[in-house]
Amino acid sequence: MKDNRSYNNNKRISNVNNLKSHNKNLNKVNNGVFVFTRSLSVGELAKQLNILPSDIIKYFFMNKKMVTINQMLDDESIGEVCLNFGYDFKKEKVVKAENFEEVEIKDKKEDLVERPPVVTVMGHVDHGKTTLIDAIRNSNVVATEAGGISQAIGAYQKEVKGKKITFIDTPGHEAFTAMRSRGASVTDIVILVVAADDGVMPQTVEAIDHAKAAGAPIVVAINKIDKEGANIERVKNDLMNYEIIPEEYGGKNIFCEISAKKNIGIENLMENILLLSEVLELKANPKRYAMGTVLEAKLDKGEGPKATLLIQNGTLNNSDYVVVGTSYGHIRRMVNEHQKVMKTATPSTPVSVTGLNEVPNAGDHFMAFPTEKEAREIAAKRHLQREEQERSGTAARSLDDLYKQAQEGEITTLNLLIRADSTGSVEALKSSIMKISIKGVKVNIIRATAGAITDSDIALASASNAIIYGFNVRPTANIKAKAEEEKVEIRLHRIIYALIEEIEGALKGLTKPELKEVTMGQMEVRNLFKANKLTIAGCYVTEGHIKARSKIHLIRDGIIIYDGELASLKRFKDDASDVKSGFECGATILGYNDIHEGDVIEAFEMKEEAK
């Protein structure tokens, strides 16, 4: 039987070839541009350039500088050579094939063509937004969930005026922040839904502030606006304290009011949607193999591990060899939505597969491979890297990546979620960081709120490769261990100038901080006793110990509301110089008495890090 498929094997580019093809090429001139991926020794510059080493050495000493044949040169000076001999110059970085999430794909005008966007849909729990997606697919998604609320992330297509159109559904509930910054992660356009008769709610921010880390346009669906108690311009003012302003006043977003259990204004909001996308001027290659994203992933009893792929570029046929994640396999069957089984699927395109050897990662990459041998070995090296990555720690950004990221001139954007006492000194702090200004580095504040450290921060954090700093606050055990566990990092500060200095110090790649705030433990105040003037606290120790004439901090729903030092500590009627977890013991605080039932005391001590 005869093949009709448009892009089959024989007619795609492979991705890591072309990536081959142009490690191969680098340290080499090329009109006029010499191309450099690491550091080279002032003999295989000359080499290189074709020019006696005499040259250059020559050039250095008559620049008042000694150099050997064998001298490593960094970028600066490889760069100075070059332009005193008349050659541009370029640094690229090397990719290895493994990491082909990486790779720069560089596609030929006439070979890209028009996709269709990929649209997610976010917002608070129950402002509609799986309803919404009933709608337009003239389906009934909500009545298959449980409790009306979605469970996992679910991808449709759906084509308005002969255009297709790709839909993610986001969860909205709160437990699911961490699936939502994975929809985020991989969408053109967001709709944000907001209910006209509640207003914006803490999973509408939440929102808003993935929607932004992922550098989406925001489109604003108002549902509900024929409930009782709807009000329209409240949402839209309630937005703009968000920077989220709607273009009749004079902002960039597109905002439709919609009733999506009444059909209400949804197709005014797909021709918006279509409309933006044009501008988006959205395109990829399909004549390549395909790449993309895990939207989900779980083990099928009767089918084994099943993936629901999102192909980004190329175009994935239903017998393609995949490295998906640290898995890899050959597809067996390929489903839509609907369970149609598919031979090909191009860009913006979700499908759920089968045939991988194990279940990957919601969020891991694929990539679709000529043969299964180079499948299987890209996969085995990835397998290892990621071992190598677990052993080795964090895959988030801590300071210390930071400050080592800085000083091989590597680093150019620094993520950061702050969260402060007041609004006041979220301001104070937004202020002050946004004036840090060094060349090649920017500071990217991605949320900036008052109140304590909470889950969605840590979600939030670890989606978008953040630092959290608090500011007059301290994280509960629970909300600790949840960063240890994503293994995001978070600084604690009471001085504004401390903060500043140290996040500049790390991007100037000139100092670490000395001293470092080290928790010893922390007791919960559970009665109140009063005697001679003074407040007793009745305290039960829930981690670490507490010392006597300890410096602490006396913190009330996770903000610092006193620093202080213990003016005493008791067992029972006797004097204790420290008590251990799980013990009960009766404190005092030096010159401070107005401790309340709930408090939490924190005992620290201030050590000095090493340099």
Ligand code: GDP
Second form
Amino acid sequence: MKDNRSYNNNKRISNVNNLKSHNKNLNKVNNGVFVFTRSLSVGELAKQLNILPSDIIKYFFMNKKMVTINQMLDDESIGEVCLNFGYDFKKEKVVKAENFEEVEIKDKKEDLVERPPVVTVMGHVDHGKTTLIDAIRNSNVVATEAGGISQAIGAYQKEVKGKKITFIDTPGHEAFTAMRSRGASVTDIVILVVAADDGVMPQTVEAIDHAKAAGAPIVVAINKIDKEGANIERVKNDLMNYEIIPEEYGGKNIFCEISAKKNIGIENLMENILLLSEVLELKANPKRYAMGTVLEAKLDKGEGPKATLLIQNGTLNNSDYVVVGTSYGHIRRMVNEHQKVMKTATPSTPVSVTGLNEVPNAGDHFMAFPTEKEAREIAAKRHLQREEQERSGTAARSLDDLYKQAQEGEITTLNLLIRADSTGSVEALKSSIMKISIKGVKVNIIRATAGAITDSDIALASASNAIIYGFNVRPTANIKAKAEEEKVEIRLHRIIYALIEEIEGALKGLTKPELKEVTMGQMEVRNLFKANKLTIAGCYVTEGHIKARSKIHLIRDGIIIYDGELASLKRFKDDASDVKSGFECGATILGYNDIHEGDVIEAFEMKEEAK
Ligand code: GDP
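What would the structure be for the form predicted together with guanosine-5'-diphosphate, rather than the form predicted on its own?
So here's everything in the complex, that chain up top.
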């Protein structure tokens, strides 16, 4: 193993340099490509392309378009000019230092070294995930480790044949999903535990969906092979329905047969993980400042905010300045899972650190900086940014967002979850949706099943920025609330072509779901009372029903003379929430008193409708 201590402060590359070089290449010609970030005036563009403004003006003139030197050009016109003058073009985003997770890290090939794979264990409840994690943790405990008491810090490393593997401690897909919904992906490989005596179960399938959505390869661990009733072939056959196919049948998934309880096949499983990670060519550059993700964080009574960081690139030193989520600090103490104090931590190493000024969230990104000033300033900006985001609500993908993004030409993939009343409709929907073909957009069905919409659908949709389409199913109030909380959009349909049209429409950026007025009821004004300066209308509900605080039209002789809303609705002396047809009530209109006898008050609601 390399001596990591050689990557000291002076020798490490600051990650902000990548940002500077990224932004430095903007508004410039690189290898014949003009990279720009915003609309430019004719004068600006000419200067940057090293041509005369009059050349551009002349070009447009020849194409029957008059422009002046100060005229702003849109992206399309900029592209046109570039091509005409022999350049290609590309629009890029300016990345700010505080959005360090967006910085594209480019490492030199010679700086990249192999890093351990990061592995998460998933599977159905009681199939043996925890037992497996424990078995791995306790397998071939080496002498050096034996001294330290192992503590749960969210992850641990194991050495197999001189190579390390990092295991995430919390099994199951809740933690996995929580990470992904924060935009963090830490897992390189998923171990899917399936009990040989129980076979493929609902959470097995969910785990497969999650792993696939995250693009993480799956290694199947068929567990409990020691048990009577273990049926390994059945597990293999069942998994084929989910495109998890063993190599022996021409597929690309590794299958290992194990008993987590009896410690059978664990070594072999780990060796297979190493084999796979070699194929994946997992690499990182230890010569830069560290960056990665928070696996766990808490407030320790004695030590203050404490976080487990997974280093994904670079090296973390025990006295580095770090920004973690929106908090920052100077690392005070850094230990591994055996409570051993660490001076440096290299890629894929999980470490627990103290010294932060706040407790970050699991899934937050972190980055180390050469100076305290940088770390402090960047953390402050991130703080502001998060507050703003919280105020404006998180930007999960809704059909409305989609429409906007489609118009701006930004959207590339639409993730969908489908729930339908029968497997027949699931198949019909899948095949119709797969036929949707719109240039530049990929429709990706991440789960399609029969049955009611579940909590787990919401979690998966939230983590994958997906929209849930329900076909002949209705979400319960609980599910609706959960979806609202997670900002997941659920669209319900009863007719396949309407559903398809809606998706197509949104993708083309043509049809935005429109709000349509739906009449709820009407009442006639039969008499009027004055109280203070208010006019109270004594009404009789002639049609439908009238709800308190409804939106209303005031209609006189068939003409709407006022639009507003009800301020009060009473039956006798009491407030009423809803008055049905055939009943009398008293009503006032918010901020409006010119009501006449014989007027009609019509209550309506605005409902969303896709064209
Ligand atoms: P989890 O819910 O997936 O984390 O499952 P657990 O690890 O808690 O295991 C559930 C039960 O299965 C426990 O009673 C374990 O002792 C048992 N178990 C786990 N692995 C094996 C195994 O390989 N063989 C047998 N016979 N039992 C096992």
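The term rigid core refers to the most C-alpha atoms you can superpose between the two forms while keeping them within 1.5 Å. Computed from a prediction, not measured in an experiment: that's the story for all the values here. Numbering follows the first chain given and starts at 1.
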Quiz item: Does residue 423 move its CA by 2 angstroms or more between these two forms when the core is aligned?
Solution: no
Quiz item: Is residue 524 among the residues whose Cα moves by 2 Å or more between these two forms after superposition of the rigid core?
Solution: yes
